[in-house]
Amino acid sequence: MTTRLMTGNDAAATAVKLARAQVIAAYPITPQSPVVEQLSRWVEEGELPAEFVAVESEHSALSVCIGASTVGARAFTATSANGLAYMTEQIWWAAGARLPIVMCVVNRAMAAPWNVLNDQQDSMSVRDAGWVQLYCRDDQEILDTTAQAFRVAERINVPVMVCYDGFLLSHTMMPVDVPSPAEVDAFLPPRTAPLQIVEVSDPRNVGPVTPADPREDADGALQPGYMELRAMHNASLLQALEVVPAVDAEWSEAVGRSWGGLVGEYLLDDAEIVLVAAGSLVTQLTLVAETLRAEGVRAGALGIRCYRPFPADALRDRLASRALALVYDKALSYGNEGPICGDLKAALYSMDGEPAVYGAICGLGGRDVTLEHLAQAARDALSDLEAGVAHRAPVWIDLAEGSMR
């Protein structure tokens, strides 16, 4: 183990190198570009024996990964914002084809209007496409989670997005402990045979048109219809609720670090108000919890590491009998509320000891989110709770209403 000062993008690239990815597809977009730029240097210099494929679009980048993964290669790419939107067709294809691709999504605001700064609207927009989604709090977690993602993906044959905040993490330097290649090799064995049969002597269609209903094949065996395939995919995705914590525990045994599996928690034992978020915001919330405790408020922080599949049981377990859960979303489900907040309300519905759940929208398009902003939102939420407010519309943090017209 060596300690190096590196950016979040460098941490992601280092993990891909340690994972011995065999095919890397690349198309640049801010703030993701340094990930694949670093990987291209290692491939060119011979440090990483992989095929590096520079393509003409994000759609093609994921298409390359789909082809490579189909024949059994360990495949990787990265993207952000509108690049993720441009590959949306292939996002669904990769998941439906059950391909264990790993992709870093360096979270950035969606256009229009153009904005290259951070929020989480991009990855949240494809949360229902059938990928595992893991969110990272700092650069160390980016490295560790990217390495873990290959093992998770290959164990359940479902692709994984490793999501981390653009610029706030992607371009910020932090000390990162880098495991040795031998440690990662012991943790992550070579990929086994793919689900798909790709054999010249036994030609097959890959992803053919599938009828709605099951039907017999040429040998008389009943094969699943479209709906059965979707149910099988969903069942495999739900396996991640067990596999993600198991892989995190295996990583801890290999290198001595754990990230909590599905969620991360801080000062939760006696918390009456729990501050909930995903990504780098969770690190800020640990400091907010300390600030509120200094004011006599029993506060704790709960970070959602695995957002898809949604860790409903883990959240119910940690939020039972609390007074209030305040969810800070860096994204918006337009016409509704923050996506994490909405999912949490559904997970806690009718639970014994269900807390009140309030939502806050913050940080869109890189809007600065200070500790005082976050702390004041918590104070206001507690005041509303004491006033008997059961249901509350999402609060927009640091919204300059005077500029709206």
Second form
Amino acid sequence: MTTRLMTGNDAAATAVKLARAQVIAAYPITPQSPVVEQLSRWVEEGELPAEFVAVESEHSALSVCIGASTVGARAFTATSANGLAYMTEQIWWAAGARLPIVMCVVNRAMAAPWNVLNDQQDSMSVRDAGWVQLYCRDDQEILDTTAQAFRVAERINVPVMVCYDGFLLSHTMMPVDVPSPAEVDAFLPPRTAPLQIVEVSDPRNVGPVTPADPREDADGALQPGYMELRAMHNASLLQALEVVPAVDAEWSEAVGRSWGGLVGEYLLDDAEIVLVAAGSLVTQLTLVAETLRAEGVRAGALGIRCYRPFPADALRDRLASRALALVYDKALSYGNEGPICGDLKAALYSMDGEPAVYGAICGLGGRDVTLEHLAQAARDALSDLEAGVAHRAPVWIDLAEGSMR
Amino acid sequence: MTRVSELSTTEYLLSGNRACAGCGLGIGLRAITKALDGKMVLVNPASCLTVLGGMYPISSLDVPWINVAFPSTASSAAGVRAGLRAMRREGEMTVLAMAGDGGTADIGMQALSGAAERDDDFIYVCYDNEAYMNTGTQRSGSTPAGARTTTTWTGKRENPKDVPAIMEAHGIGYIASTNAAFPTDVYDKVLKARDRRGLRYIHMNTPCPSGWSFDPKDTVKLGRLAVDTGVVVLYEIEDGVFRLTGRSASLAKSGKPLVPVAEYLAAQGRFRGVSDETAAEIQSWVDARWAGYGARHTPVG
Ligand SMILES: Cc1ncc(C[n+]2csc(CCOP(=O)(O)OP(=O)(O)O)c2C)c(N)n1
Ligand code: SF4
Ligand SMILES: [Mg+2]
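Given the form predicted alone, corresponding form predicted in complex with its partner chain:
Below is the entire complex, every chain and molecule, led by the chain shown above.
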């Protein structure tokens, strides 16, 4: 283990190298580009014995990973915003084909209009595609989570997105403990045999047209239909609720650092108001909780590390009998509310000791989110709560309404 | 040149597949799989070929087959190849990507161009039935002028894209044009491609009775007529050297005029009602191409 000053993108690339990815394909986009640049350099210089395929688009980047992963290789890609949207067809394909690909999503705002700065609209818009989604708070967590992601993916044969905030983390230097290759090798064995069989001696047709209903194979054995395959996929994805914490614990054993598995919590014990978010906001919310406590408010912070599968039980457990959960979303389900807020409401619905759940939209397109903004949103939420507001439309933090014409 | 009697009797394309009766694609695929002796992995996007393969969990092809997304044939094949190499398995099988004309000339062109520019190491076969057949005979970039499709009701106005020429512009080492009605021509070209490295591109015309509207018993006849009229030309370009092959080479050597294109048009329902003017335009397009190929032809030896 050595401690180095590095950006979030460096941390991600370093983890991919330590994980001994075998096939890497990626296409540059701000703020992800340094990940591709670094990995291609390591491959060219012989420091990383992998195949680097310099593709002509993100659709092809994920397609290369799909092809490579199908025949058993450990594959990695990374992208942001429009690049992720351009991959969308293949995001579904990778999941449906049950390929343990790892992809870093360096969160950036979606165009139009153009904006290269941070929010989480990109990864949130593909939350339903059947991948595991993990969100990181800081550069150390990026390194650790990216390495863990390969283990998680390969254990359940479901791809994993490691999401981290563009610029706020991707381009910000922080001290990061880098484990030794031996430590990571002990944690992460080579990939086991893929689900798909691609052998000349045992020819199979991988991913053909699949009827809705189960059907007998040539030997008379009943095989699942499309709907059964989807249920099996969902069941494997849900296994991540056990596998993500288990892998985090194994990582902790190997390198001495844990991230709490599904959720991270801070000052939660006696908290009445719990501030909820994913990504670098969580680090900010720990400071906001301290500020509010200094003002006599019993506040705590809850970070969602694993957003898909949604850790409903863990959240119910942490939020039972609180007065209020305030969710800060850096994304919007347009025409509805913040995605995390909506999911949390559904998870807590009608449970004993259900808290009020309010949502706030913040930081879109890189709008600076200050600690004071966050704290004031919490104070406002508390007054709404005292005024007896049960349901509240999402509040937009720091919106200059005077400029909207 | 391999003779039909010399082809292996092992069949990889099994009976009971879901292609239409008389499908040219089936004939071509049979020759391809024989040439590779089954030591291949087929990478295939949505197309008639997907349908031919049958539905899970039964397959009509006795070789490994990976289905991929429609625009992603070349990029997925590049990934399969990279994965096999990373696993030190590349000696086990030839990676053969095979897509329709729509999946090649149109939606898959970007990925194919990228793979060609990188000279990724696999064989790409475009089987050209000259429309989007799987979705109901809509026009593609490879549909010939005059042909009626379900999106060109009065006949397509434009000539088809010349995809082999686009591939040649990428500077890849092996490019071939063939027709499934000449299985040994297909076979020999796949054999040659197998023993080369880098991206190898084979454009295989496949007469399609359902989409072109002719009697399924006439598939081979029609494929031959396509070559005799010069609508389809058999050739290969090896390291930049252009050479007519098989029937096209003999036609050029004989010096005799080609069969008039009108005969080819009259044999298919899709060209019914083509105006004399359009027919003449098609004839001069064919003549100009044929002259160009003749001028480039480098006889063997
Ligand atoms: C992204 C996407 N767009 C459209 C389709 C629908 N689609 C499937 S096959 C096909 C046409 C295939 O045409 P071609 O490649 O020529 O093969 P053919 O069916 O003629 O053999 C289309 C449009 C799809 N599967 N994916
Ligand atoms: S539509 Fe044409 S290409 Fe497709 S299976 Fe039928 S005959 Fe073959
Ligand atoms: Mg077609």
